[in-house]
Structures are given as structure tokens and as C-alpha cells.
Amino acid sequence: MTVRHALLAAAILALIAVPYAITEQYYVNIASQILLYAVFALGLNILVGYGGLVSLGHAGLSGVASYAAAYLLAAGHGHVVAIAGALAAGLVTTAGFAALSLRASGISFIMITLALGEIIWGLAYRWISITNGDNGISVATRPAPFGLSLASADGFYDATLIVFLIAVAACAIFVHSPFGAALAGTRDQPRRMNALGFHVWLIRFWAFMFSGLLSAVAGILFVYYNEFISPQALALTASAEGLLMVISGGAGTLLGPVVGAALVVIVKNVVSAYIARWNFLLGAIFVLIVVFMPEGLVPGTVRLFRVAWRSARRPKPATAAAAATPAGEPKP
């Protein structure tokens, strides 16, 4: 077993032990929030980190799935139908997003996703017959897969952890697959990829669909966690927070979005109880990360650790001079 595998096993065991190590349900709920937002950030990271496509409308994709699940549950359907309908609604919306936004790139792509996200938010706010407007839709119960109730904080955390681990494994397989390499190629050299015979638009489209699938899963977890959905969850600030998670943790890495999600959720829910202007603190942290670790927290920490490790292993001048002195000659 390598060091990386040992660290991975230790991290999984630490996540499993959270409900047993933390007695207060509030902090268990915070841990559940971190995991569900990490799923959302992982989906966004597929586009931002590996596809080079910055989206400001992903909250709309997760919001559509949240509203679809809540609406179907309020209409009297079961959880299986609600989850399946939410995934289908999220994927259909993602296909529309991709078809419209992938007509451009760069700033134009950002603005199109921003506009589409605002359209979805406007529909959620004004389409009162479906979304109940600003009052939102409440969810009465949580599912009980295989007879295991998710009504408690510990039960919901365990279910969210399983979904999170599946999402991480799916992203790892995707990134290390030939398709993931092709997506990175469209990010770095789209014209060369096109000249080599790759269909750049289609590669980006399917990457967008995979990203939207993870966003829909996060939206389902979100509506079951809060047992409520309102247009506020689809606002621009929600998309911006997701983008902040990806950039601050490290775009183009698997661990970066998870660390970024933990940072944003902890500052937003825990630190805000002690600091009134927590938005200022979060902005200051983001500025510091951009200045001192422009690649993100995870790659920046790895870089600093390697520099420190090389400095520690580098021989001191006196030791190097002594080692260079031939045998039998007096040392200087």
C-alpha cells in the first residue's frame, strides 16, 4: 500500500467516524452540508478545472432538480419517482444549457450561463403555480432506503457520505479516462484537438452533461437536507459560492473542490455566529489565496510542502564542505 492509498483510507475512516466523534447534531448537519456542497463543487470543477469553461449558472441546474423533487413529492408521488424525475429534469435542463452556452467560449460563455441561470431564477420566482413563488415548496419526509431512515442527522449524513464517495470515485474515473484527457486537450489546445479529428463541441457537451448530473444530485441532497426549496437557492450568489469553492480549493484537482466547500460552509455557518461581517472575512481569505496560492489551497499547500521538504533535505554548507574533503587531507 502506497502513502497515497493509506492517506485515502484514513480520510474515509475519518469521514465515517464523524457522527460518532461529534455529539452535537448541529455540527453533524454542517458536515452533511460540506459533503453535499462538495458534490456540487465537484460537478462544477469538471467544467472549470478540466474543461476550462467557467459557469455562473450552475445553481440553476441544481435548483431545477430540487424543485422537480419537491414538486413531485408535494403532488403525492413517492421518493423513487421524485428522485428519478429530478434527475431527468436536471439532465434535460443541462442539455439546454449546454446547447446554448457552448456556442461561445471565454467571457461570452460566462455571460450566457449567467443569463440562463438568471432566467431559471426568474421562473422560480414568478411561476407561482409550479414553484409557489417566494414561499417555496416544503418537503414533508425524507426517504428510507432499504428501511434505513434518513430523518435523523446521523442517518442523513451517512447517506450523503455514500453519495459523496460515489461522486468522487466517478470524477476520478472520468478524469483519468481517455475522455477526461480529451477534455483537458480541448481546454489547452482546442484548435489542435479539432485538427486532430476530435469533436471539441461534443466532448464539451458530454462533460457539461456529467457536470449537470452531479449538480442535480447535489440539488436533490439539498432539498432533502433543508426539506424546503425557494428561489433563493437558485440566485447568482449560490452559483458564485460554488465557483468560489472550486477556485479557492484548487481547480483541476479532485480534493480542491472538497476543501473549498468545507472552507465556504464553515465560514458561512460556523464563523458567522461569531463574526457579523463574515462576508468580508470570506472575501479576504479568497484574496489571500489568490495572491499567495493562485493555484488554490490544495496545490499551493502541496507546493509549499515540497519546498520545505527539499530545504530540509538539502545538506548544510559545513556538512557539504566536509563531505567534499578527500580522505587523508586535513579539513579546512
Given for the second form:
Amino acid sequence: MTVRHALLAAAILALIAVPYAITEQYYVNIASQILLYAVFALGLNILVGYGGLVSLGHAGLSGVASYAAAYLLAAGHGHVVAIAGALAAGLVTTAGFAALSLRASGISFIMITLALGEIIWGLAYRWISITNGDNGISVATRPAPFGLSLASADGFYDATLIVFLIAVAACAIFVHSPFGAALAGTRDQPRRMNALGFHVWLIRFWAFMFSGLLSAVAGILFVYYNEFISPQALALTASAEGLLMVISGGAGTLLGPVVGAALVVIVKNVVSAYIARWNFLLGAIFVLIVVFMPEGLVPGTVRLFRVAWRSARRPKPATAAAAATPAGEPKP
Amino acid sequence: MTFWLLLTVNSITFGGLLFLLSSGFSLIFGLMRIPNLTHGSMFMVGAYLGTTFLSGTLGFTLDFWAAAVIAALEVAILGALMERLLLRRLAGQQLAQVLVTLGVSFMVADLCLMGWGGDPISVATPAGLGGFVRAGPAVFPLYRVAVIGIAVVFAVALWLMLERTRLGAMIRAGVDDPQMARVVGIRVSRLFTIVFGLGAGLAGFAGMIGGPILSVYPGLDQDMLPLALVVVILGGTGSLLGSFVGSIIVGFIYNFGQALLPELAYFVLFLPMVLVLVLRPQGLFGGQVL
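Same protein, different state: after the form predicted on its own, show the form predicted together with its partner chain.
Full assembly next; the chain just shown is listed first.
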């Protein structure tokens, strides 16, 4: 039992205790929002942080799942069918995204995913006979798995927490698996990986699918949380917000996207109570973080702490501390 | 018949507008290797600034063309400043540069909403172009025909600039091989500022020219940016001819899609882009400036 494990257990206990510690529903709902956005950011981080492929169309993937669930529910199907259908729709769309966008990498990848995300948004906005256009689709009920109702804020929080913990565990296993190592290899040295006999395209494809799966799960949580879906949730702003979560927290770390999701959701809710200029703040935070702390808050803070820790213990070799490898270099 | 003729003229007009927007986008992409995600914002800011000069809220009223030119110059300065102060700090980090342009685009959109409000602002057709042209059974608004003319003039001017001037030769060299261009003594970083300002100015000008057709409204930036992206992916990055042909193609698809398949208009719009990506990833005219 190391310090790391103890911290992990404490964090999980704290997360479980949230609805008991906070009685006000509003804050429990914000906690649910953080967790569901964290699932989305974790999914995006697989691609951005570990695959080195920056996607600006991920809101389209979660949006397709949201719309599929809402559409199936509105058509009178049960929750099981709706969720299964949403996952299937999300994965099929992801496969399409991957097939088209993985022809490129780097900047072209950004442009293609952006354009694909805009297609999905355009469909949601204009294909009115299916999506009800700008008015969106309402969802009447939340599911009640095993007889536990998710209608209350606490109940929904608990369900979201379970999904979130599974997502974190899945990401941890994924990242530490040989496949995760291979993915990081394709990020750092795609040509060498190719020369070593790894199928770079296929590795990226399955990473994209995993990322899309998490996005679809987040989309399902999103539609049940809001009990409503409209094209707004698929706009470029939503994709950019997700990317901000990943980058602000620290791309290529497990904890980073979660911290980033908390940061964005809290700032968004707290700030929107005072000023209506949330988009300006989003942009400004984005610019500041990219310019001044490109590795993200989590690795940045860890680095600062490490430097401080070492210089406190051994005041002499300050250069050794400065030369210590940073936790996450910004990846092109 | 009249319907088709009208749709065709509208398509070419829109294509011309897209060319003004995307030629700068394409040059910036070709030279700096980044998609400038503020390009839609430049378009919108140009239109907003232009309407302000027209409305007389500043205490004076300008002629439409003067307003368009001054708005374009202002946007050009803004673009050059952004390159100088923000993107220059991140030289060589293309991903960071793209993210910064994305962040700035959100800031600009919100500032415009704050400054000009959420209501669409319509722009009056410039004096003398409010009439109509009769061609057989069809009647076209004169202004739309004039936009086509403006686009052609700009296309020729840009072509001459790139082909015949020293600056154009330096830009072509920079697009072709920035390192080699540096070696032979071209200050590529100064070209970045010039091309960024030029592209921004063109986008701002296009915004004002498009005003009488599209009007100005919040979200105009997000409507135009994907169109510029599609044009550039279709035509090939950094290619003037590519953005010209791409603009016309997209203009046609956009207008015919809206008229014939309104529900799937966006889908149809992006379809050729997907086809090009699959069959010819470098774009129709990728790899050459002219």
C-alpha cells in the first residue's frame, strides 16, 4: 500500500461522499456535470494525449450518441434499446471519422475532424424531420437500473460516478497495456514504429474507437443529465471546450483531463452567475494556457512541486532539478 | 429555367465571395502551415466594422466602398498584430498556434456580441447597384453580378502580385520551402506578418462585400469558417488556383444543396471534401501556388 494507493482510495471515498456532504442539489448536479465531462475529456485525451492526434470534432461523436438515445426514446423504445442504439451509433460514426481522418495526422487531422464535426452539427441542425432542428429533442425519463431511480440529483450522481470510475479504470488499463505503449510510440516516432513492424494506422484506428466509445458514453450521460439535446451540444464550441479540458489539465496524463473538466465546469458555472461572457473567458483561458503553460496544469504543478521539493531537500544542485524530465512534453 | 439560371448566378456570386475569404486562408495555410481558425472572425469583424461606418454612429457616414476598404485595412492590421504579438511567440509550434487562433476566435465572437448585440444587422446595397439585370427570362440583382466582377478583379490582382512582383516571388519561395527561402536571405518571418495581414484584410473585405447578401449576425464566423476549410481542402492548401476553383465548386454545391436538399445541405456540402480526401488528399491543385 503506497502513498499513491492511499491517495486513490481517499479520492474515491471523497467522490462517494459528495452527495452526503453537499445537501444542495445544485452543487450535486455540478459534480455530476464534472464527472460526465471528465468521461468525455478522458476519451478525447486518449487521442490527443496518447495518440498525438488533436481532434476538433469529438462533440460530434458524443452528440450522435445523445441524439440516437433521444430519438429512440422519443420513438417509444425502452432505455436498454436507447442506450445500446446510442453506443452503436456512436461507434459507427467513430469508425467513419477514423477512416476519413486517419489518412492524415497533425494539422490536417485537426482540419478534417473539425469539418466532420461540422457535418454532424449541420445534420443535427438542418435534418429537422429526424432531429427537430434547433428545438432539439426532449427525453421524458431517466432510466432506473436494478430498480434504483436516477431521477434525483443524488441518484444520477451515483450512477455517473460509477460510469466515471469504470472509465478511469479502463483508461488506466488501456494506457498501461502494451497497446497503450504502442500508441504512445506511434505518437512519438510513427516511422520507427512502422519500421518495427507495428501497423500504425490500425493502432490509431482502435485508439480512435476507444476514444469514441468513451465519447458516446459521455453523450448518453449528457442526454440523460439534461433530459434534452439540441445542436448546441455538437457545435465547434463544445469540441473546443473538451479540448480545453484536456489541454488545461494536461494532455497525456490520466488525472489531467479530470482536473481540466472540473476547472472548466466550475469556472463556467461560477462565472456565468456573474457575467455572461463565458465564451470570452474560454478563449482567454485557452490562449493563456497554450502560451504560458503548454504542458497543462497537472504536469505543470507537479513539475513545480518537484523542483521545490528537490531544492528544499538538497539546496545545492538546482540545475539537476531543472533538468529533471518533465512529466509531459507538449506533443506536436 | 429561370429558377436554374438564378440559382447559377447566385452560386457564382457566393463562390466569388468564398474566393475573397479563402484565398487569404489558403495563402496563410500554405506559408505558415496552420489553418487560421480566426478567419471566419475576420470576415465577421470586417462586416461589423463596415456597418458601423455606414450607420453613422461614429458621427460620420462613409460611402459603402470606403467603409469596406477601411474595415478591410483595420482587420488587416488586427491580423498582422495577432501574428506579431501572439503567433510569433509560438513560432514552430504549429499545434499551439492553431489552438491560439481557436481561442482568439471565441474571444472575438464574444466581443462582437458585446459590441454589436445579438440582432442581425442588414447592410444596404451600395448606391448605384440596387438595380437589376435582365438576361432573357431571368432578372438578377445587379449587386450579385458586381460581386462576381469584384472577385475576378481580386483574383487577377492576387495572381499578378504572386506571379509578377518581388513580394509574390518571396511568398512563393516561402510556401515552397521556407528553410531554403531563409537560406537565400528572405525574411520569412516578415512574410508571415504580411501574408497574415493580407489574408485577414481580404477576409474583412469579403465580410463587408457579403454584407448586403448575407447580412451580419452573431455566428456568421462559425458559418463561414467551415466553408473556407472545405474550399481549401478541396482546392489544395496554398494554391490560388485551387481556392478559386474550390470556391466556385463550393458555391454551386452550397446553393444547389440549399435549394434542392435543404435538410441535407450541409451533408452534401462536405461530401466532395470527403471524396477529395479519400482520392486525392493533397487537394485538386495541392503543391503549387498558382
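For clarity, a rigid core is taken as the largest C-alpha set superposing within 1.5 Å between two forms. Owing to the predicted nature of the structure, the values given are computational and were not obtained by experimental measurement. Residue numbers count along the first chain shown, from 1.
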{"item": "Large Cα shift (2 Å or above) at Phe286 between these two forms, core-fitted", "value": "yes"}
{"item": "Cα displacement of Ile275 between these two forms, once the rigid core is superposed (Å)", "value": "3.8"}
